[in-house]
Amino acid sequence: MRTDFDAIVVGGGPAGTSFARKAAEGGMNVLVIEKKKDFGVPVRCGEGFSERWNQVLEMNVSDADLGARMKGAAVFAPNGKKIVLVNDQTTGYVLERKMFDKRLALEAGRAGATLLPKSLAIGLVKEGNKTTGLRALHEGVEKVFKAPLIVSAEGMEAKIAREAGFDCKYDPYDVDACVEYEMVGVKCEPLIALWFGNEIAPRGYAWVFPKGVDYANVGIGVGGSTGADPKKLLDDFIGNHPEFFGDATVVEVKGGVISVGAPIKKMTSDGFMVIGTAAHQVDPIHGGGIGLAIEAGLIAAKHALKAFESGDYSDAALSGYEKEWRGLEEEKLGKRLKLRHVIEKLSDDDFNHVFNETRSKDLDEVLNGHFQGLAARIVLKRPSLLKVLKVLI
């Protein structure tokens, strides 16, 4: 086994094995260190993944990565009202992330990069203040291996980042704590469908996500502030709804906790570079993060390559990374992070007003960024809420 490298990887997930291929492709030695046996498992998400990100990325998502193929998604207000929106964010997959992570290495690995699972890194190599490399357990055996390049897609955990000096802490009003039951026996619609409300998720929402006619996960994400305790929600909100659960069982339980809040404030320094949910690259309103972990991937790859063509590792070299990627998606995150922040102050009954002044192009403006016209026209009919959406018009 080779120990020299121009790029190690920390993380094996869709941010980790995308930079990988990406640089392998242009020539780059890179080792991706994974801590788990195996490429995508265990599963800790909805498997969400737009037709916006899969032609963006120009992912080609085929049948072998699919749980099902998705018309659009079914929002839910705590009174029950049902809004259906159709857009390019909307339609898409629910995929089976054990293939198409596996996808993603496998990709990687025949692009060139050395793929090293059932390892786990334990610290940095440094010579004086600079980084030189990193040590890491194989299969219990200690190993060290050198690069002038390191790159945490670790995840949540991020902890060579942390020992780097990037500042990936977590504040629990931030966070998410979710709980997900594969289920099979329910009855289910092409939709991806979301219930909001406060007796059903705090600061969160419970979720619907169908991977075939009648087999889905079905999961609720809370407020990590909020003390709530998601499994028990969960299996409340399935056994008040039995026209959807009334048959169904549980096949697979699944759990975790996702960053909500704004990306980290910086992301680069000397050989060293944070991609994915390390970097806190996660969508505040629904907690998804696939796409932009593949997007900050190839980013990062694409000013990594300029760096081993120069042979300079420098921050400032590697910045141009995080300036690419706040350029496309910082405002947008932003905007959605500001509405996360409205919609957990609201009441079930001012939830339920807003839906019932929301149409479905109304939600396509939301998520698009443009508040103003929906947040006029509900402080209209309920003054009071003044105070609380005046931040969005």
Ligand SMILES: Cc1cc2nc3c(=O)[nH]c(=O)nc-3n(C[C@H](O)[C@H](O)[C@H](O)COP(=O)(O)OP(=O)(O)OC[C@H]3O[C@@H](n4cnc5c(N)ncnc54)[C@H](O)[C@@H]3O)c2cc1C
The other form holds:
Amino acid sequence: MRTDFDAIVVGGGPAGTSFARKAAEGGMNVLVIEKKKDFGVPVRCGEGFSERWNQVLEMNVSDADLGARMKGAAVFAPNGKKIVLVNDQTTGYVLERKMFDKRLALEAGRAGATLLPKSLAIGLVKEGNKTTGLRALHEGVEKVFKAPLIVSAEGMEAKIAREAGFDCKYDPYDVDACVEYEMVGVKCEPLIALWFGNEIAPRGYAWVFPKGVDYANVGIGVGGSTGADPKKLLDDFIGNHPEFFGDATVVEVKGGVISVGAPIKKMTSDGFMVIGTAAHQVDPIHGGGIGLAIEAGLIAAKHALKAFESGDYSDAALSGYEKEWRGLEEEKLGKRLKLRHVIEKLSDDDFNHVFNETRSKDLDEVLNGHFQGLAARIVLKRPSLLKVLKVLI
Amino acid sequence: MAVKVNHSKCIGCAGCVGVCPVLALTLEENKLSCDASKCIDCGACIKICPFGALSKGDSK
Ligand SMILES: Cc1cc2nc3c(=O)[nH]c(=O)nc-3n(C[C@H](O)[C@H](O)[C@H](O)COP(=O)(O)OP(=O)(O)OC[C@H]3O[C@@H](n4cnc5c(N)ncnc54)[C@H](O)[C@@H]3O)c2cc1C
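Could the form predicted in complex with the named molecule be shown next, to go alongside the form predicted alone?
To see the whole picture, the full complex is given below, headed by that same chain.
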């Protein structure tokens, strides 16, 4: 096989294959190195995908490709009070990522990208200070691939990006540790359901994401610095809700660790781009990163194509990707990080109080970054919360 | 030092790889390993492992 490419992508998740599809469509010779033998397997994800991302995909997909339709979200306070929320962030799909990631890989291959599963990128190739390629173990044999552009789409691991000098390391405080079961026999409505509470999931939440009338992803994420045991908490949660799970059984064990902090400070350097979860491009409220990864992959490819045409792969040339991405996402994600830091400081009693004051319309506004109205009303009735909520006002 | 991996508990989610401050952990396809010459025994990976698959190893 050829060993010289215009770009080498490390990681065949949604970010990497979306980059590869668009860059290949534009005429670049792209190699995707993926250590797993399959794209999208095993799944480490809740598979929720909101409506707005359909506009970002740049791919023809049918409802069947996208999985189960969600009509909104139901949020539960520790005392069980439920608020149902319907907007373009809460309606959407619960994907079958085994199919979805495969589909993204297929389209990248169709566009002309070279996909190389069962290959682990193990290090950079340098000439002087300049990165000129990658070393990879393909089926156990070391190979060298050359390209003027390396794209890290490595997800949570990001070892190659870290070797290249990017600050992708996670502090345990900035991740959620999650355990998830796919279960059948669940009584579910077509709503993404989230439960908050320090006893249920310290600094995190429990979720039920339905994939059909009787089966769902059921999981719990806890703050990574809490040391809480998400598996035990999940088993307790399931045991405490026989009304949903009384007849259910586990068909798959999933889970993982997901970024809930801020995006990395710098996403490009000479001949290098970092995209998707490797760049910590994840929503800090719910840990959603599929749509953001695809969006970043497509934006990065647009700027890589400019570099391809001009032959200039310098940081200055590639940084247009980061600028465009930040313009679209940074402000919103920043507000949501603030909100997360407030939510995780609330006691269960405070959370219940906040929820008693909250109507579905308020939650809509809060998710869109307008906190003032609700926060002011809450503080009026419980002034002790001013200390926690003032960052939002 | 090196952390011990309980392979019957590990699902290969790679979460620990991202929090390791010294790049001592590698997930090869689905098998996690720890490079004893790099590990500094900080325990970050043990703390965040959702499946309780990691523990302090003996110095070997
Ligand atoms: C428990 C859990 C639940 C989640 N739920 C949701 C959800 O409901 N909705 C949502 O939108 N997001 C969710 N996420 C987040 C979502 O899974 C990620 O944000 C998304 O997969 C990011 O895509 P990516 O392409 O950036 O990275 P990934 O999908 O992680 O892909 C990275 C790929 O790179 C490969 N790789 C890494 N290093 C190397 C190497 N050195 N050599 C070769 N290959 C390498 C990996 O094998 C992997 O296939 C969840 C995450 C977790 C852990």
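Numbering follows the first chain given and starts at 1. Computed from a predicted structure; not experimentally measured. For the two forms, the rigid core is made up of the largest set of C-alpha atoms that agree within 1.5 Å on superposition.
Colleague: Compare the position of the CA of residue 367 between these two forms after a rigid core fit and state whether the shift reaches 2 Å.
Modeller: For residue 367, whose C-alpha is compared between these two forms after core superposition, the shift is less than 2 Å.
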